[in-house]
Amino acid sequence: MTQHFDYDLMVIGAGSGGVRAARKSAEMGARVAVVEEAALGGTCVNVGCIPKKLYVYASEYAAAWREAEGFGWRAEGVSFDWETLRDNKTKEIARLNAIYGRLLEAPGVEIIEGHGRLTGAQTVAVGDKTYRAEKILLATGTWPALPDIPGIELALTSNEIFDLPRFPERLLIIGGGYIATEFASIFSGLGANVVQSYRGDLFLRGFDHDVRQFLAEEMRKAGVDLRFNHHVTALESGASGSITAHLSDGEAVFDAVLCATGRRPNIGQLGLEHTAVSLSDSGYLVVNEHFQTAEPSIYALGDMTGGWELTPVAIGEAMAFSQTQFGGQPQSMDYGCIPTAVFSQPPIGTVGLTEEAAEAAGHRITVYQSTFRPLKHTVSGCDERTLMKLIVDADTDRVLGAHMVGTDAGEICQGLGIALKMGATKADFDRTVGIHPTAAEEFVTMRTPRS
C-alpha cells in the first residue's frame, strides 16, 4: 500500500456494518481506523434491534401471566417496574459496547472518537486533525425523520423512547412502518394505552396484504387502538408535562408521543459536498455492486445506501466489501430470499416474495394459506390466532415466499429461509415430516390450495 496514507482504510461509523468491515479488513492485513462520535455498535446495539428485543421480551410477560391461569398457575400481586427494565437494558448495552471495542482492538483497528467529516476524496477531518486514507468507507446509517407538523418538537423518536424517566400510561405513536408497529405492541404489552395513527389504508406497506390485515386484527384484539386513514395535525404542550394531540377525529391527551415516520441517511454533516459522491432522488448514496460511490476512493454500505435496512444485510455487505478490497476474492452481496421479522405481538416472520410481488413479477402462482388457534391457547383462554402462507410458482412448483403471523414466527422463518434459498419446491415441503405438536408443522402439512 502507498505509504503516505495514514491508513489503507478509514471507516466513518461504528455500527454493525462499519465494525465488521473494519475488523475483517484489519484481519486481512490492512491498516484500518474507525471514526465514531457516539457509542460503538450503532443504531442496532444502542437504540435499535437489541434494546427493542429486550423490551419485546419484557412486554410478553403480562400476557404470559394471564395465560398461565388456564394451566393452573395463580400469580398474585404481579407488577411492572419501568425503571428496572430501563436500567438493566442500559447495563446490557454497555456490556455490548465494550465487546465491540475489543473486537476492533484485537486485529489492531484504531478507534478515533469524534465526528468524522470528509474534506476530500481521501481525507477525513476529526476535530482539528486531518487523516489521509487510500480508501474511505461510509457506514453512518440512517436517522429518524420527522414530519412537518406544528409542535412536532414535542415528540420522541426511537432514539429516545427507551430511556424515558417515567413510563407513559398514554402513548400516541405516529407511523405505520415496522418500528411504529413494534413499539405499539411493546408499550401496549407493558400496560400503556396506545393509539397508533397511520395516514394510509393499512400499515406495514410492502409486506404481504393478508399478513398486514391479519396482524391488524390480532393487535386490536390485544388492545392496541389502531387508526388508519388517520392524521395528527398538531401537537401542543399540556398540563403536567402532557401533550395534547390534534387528530383528524378530535383531540386527545397523551403522556408521550412517539414519531416513527421513517428514517433518512445520516449524511447532514458528512462533508459529501467536498467529493463526487452522488445521491439518488430519495437521498440515499448511490453505489455499485462493490459498494463504490461515484468517488472511486469512497465506498458506502448499510442503511445509507437505500437497500434492505437490516443489520445482517449490513454485515453481509461488509464481508463482501472486505473480501473484495483486501482479501483478493471479489464478492457481491446476494439479496435473494432474505428472511426478516417484525417483533409485533404476535410477530411476523417472512421470506421471499409476497403474493402481490409474485404476481407483479409475472409468476403464475398457487397460494396455500392456513389460520388456526395454536394448541397452547386452547387451554390458555387467549383468542390469538396464527396465520401461515406459502406462495408457490404453479409452473415450477418452487416456493417463492413463506409468511407467518404468530408466536416464534421469526425463529421459524429463519429456517424456512434456508429452504427457499436452496430452491425448495412445494413437493419438498410436502415430503418433509413435521414435528408434532408444533405450529411450525403447518408449513409442511398444507395440502389444499386457497380457493
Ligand code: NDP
Given for the second form:
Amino acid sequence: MTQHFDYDLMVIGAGSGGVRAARKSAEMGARVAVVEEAALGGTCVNVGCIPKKLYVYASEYAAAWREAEGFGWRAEGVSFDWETLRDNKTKEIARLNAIYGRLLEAPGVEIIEGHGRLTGAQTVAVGDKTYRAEKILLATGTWPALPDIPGIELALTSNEIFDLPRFPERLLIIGGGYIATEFASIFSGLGANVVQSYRGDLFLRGFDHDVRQFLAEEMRKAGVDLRFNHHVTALESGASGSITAHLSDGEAVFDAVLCATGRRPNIGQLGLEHTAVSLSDSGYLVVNEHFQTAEPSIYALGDMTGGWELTPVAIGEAMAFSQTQFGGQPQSMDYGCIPTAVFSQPPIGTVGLTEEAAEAAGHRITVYQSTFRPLKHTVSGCDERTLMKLIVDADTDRVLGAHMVGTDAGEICQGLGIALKMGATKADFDRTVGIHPTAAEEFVTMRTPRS
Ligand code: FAD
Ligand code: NDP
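Having gone through the form predicted on its own, I am curious about the other one (the form predicted together with the ligand); can you provide its structure?
Then the entire complex follows, led off by the chain already shown.
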C-alpha cells in the first residue's frame, strides 16, 4: 500500500457483494474497510432472501395441515400467530448480523458505521471524517421504486412488510415480478385474502411463457386473486387504518397495500458527481468486465450495476473482483446458465433459455414438456399440478433450458444448472437413471417431444 492511503480498498455497502469482496480482499492481504449505514448483510439478510424464505416456510404449513388429513392425521385447533413468526424471524436475523460482523473482523476488515459519500476519486467521507483509499468498491445495492399513483405513500414496500405490527387480512399487491408474486403466495398461505394486480397480460415477464401461465393457474387454485391487465389508479386512507384502493375494475378496501414495482440503484447522496462514474440510460452504474467504472480507482458490483439482481451473482462478482485486484489472477464473472427460483406456491425453478428466447436466438428447438399430479397429492386431496419443460437444440442435442413449476423446483433446478453448465445433451439426460419415486425423475424420463 502506498503510505498516504488509509486503506488499499474501501467498500461502501456491506450487503451480499460488499461483505464478500471485503472479506476475500482482506484474506488476500489487503488493508480493507467497509462502510455500512444500516445492518450488516444488506438486503438479502435483512429484508430479502432470508426473511422471505423463512416466511415462505411459515406459509407452507397451512396447506400441509390440510393435506395431512388425507394421510390420516387430525390437526384440530391449529392457528397462526403473526407476532411469533415476525419476532422469531427478527431474532434469527440479529444472529446472522452478528455472524457477518465476525466474518469481517476475522481477516481484519475495519467496519465503519455510517453513510459513505465519495468526495473524490480516492476519498470517502463518513460523517465528519474523510478516508483515503487506493481503490473504492461501490456495492450499495438497490431500493424499491414506487410508481406515480396518488396516495402511493400509503403503500408498503418489501422493506416494511416483514415487520408489520398486525397481520393484514386483506392485502393488495401491486406488481408482477419476483417480489409481488412471492409475497402473494406467502400472505395467501398465511391466511390473508390477497389481490395481486399486474399491469400486463401475464405476470413474470422474462420467464418461459408456459411456466408463467401454469403458475397463474396454480396460484389461482390456491386462492390468490390474480388480476392481469389491471391497474391501481389511486390509494386513499379509509376507516380504522384501512386503505381504499381505486382499481381499474372498481374500488376495494384493504388492510395493507404492498408495492413491488421494481428497484433502482441506491445512489442517493453517494457523491457520484465528484467522480467520473457514469450511469446507463436506466440509471445503473456502468462497469467493464473487471467491475471498473469510468473513474479508474472506483469499482462497482452487485445489484447497482443491473443485470441479474441475485445474491449468488453479487457474491460471484465479488469473488472475481477480489481475485483480480488482490489475488494476482484476473477473473471475470461467467453469466451463462444462471439458475434462479421464484419462491411462489408452487415455486418456479429455471435455468438456461426459455422457449421464446431460444427461438429468438435462432435455435431450431425440440421441446419436451410434462404436467402431472405429484404422487403425494394422489392422497393429500390437493389438486396442485407440476410442470416440467426442457428446451433442446434440435441440431446439437444440447439442452438449452430446463424449467419447472412444482414442489422443490429451486432445489431440483440447482442440480440441473450443473448439467446445463457442463453442456449436457438430451442424450445425457436420457442415459441418466432416475430416482424413484420422485418428481425430479421426470426430467430424465421425458422421451416424446411436445407436438
Ligand atoms: P445489498 O445486499 O442491497 O447491499 C447494499 C448495502 O449497502 C445495504 O446494506 C445498504 O444499507 C448499504 N448502503 C447503501 N448506500 C450506502 C451508503 N451510501 N453508505 C453506506 N452503506 C450504504 N436474491 C436471491 O438470490 N434469492 C432470493 O430469494 C432473493 N429474495 C429477495 C427478496 C427481496 C424482498 C428482495 C428485495 C431481494 C431479494 N433478492 C434475492 C435479491 C438480493 O437481495 C440482492 O440481489 C442482493 O442483496 C444484492 O446484493 P448487493 O451487495 O448488490 O446489495
Ligand atoms: P421485478 O423487476 O422482478 O418486477 C417489477 C414488477 O413491477 C414487474 O411486474 C413490472 O411490470 C412492474 N412494474 C414496474 N413499474 C411499474 C409501474 N410503474 N406500475 C405498475 N407496475 C410496474 O422487480 P421486483 O421488485 O419484484 O424485484 C427486484 C429484483 O430482486 C428482481 O428482479 C430479482 O432480481 C430480485 N429478487 C429475487 C428473488 C429470488 O431470487 N427469488 C426474490 C425477490 C427479488 P412489467 O413486467 O410490465 O415491467
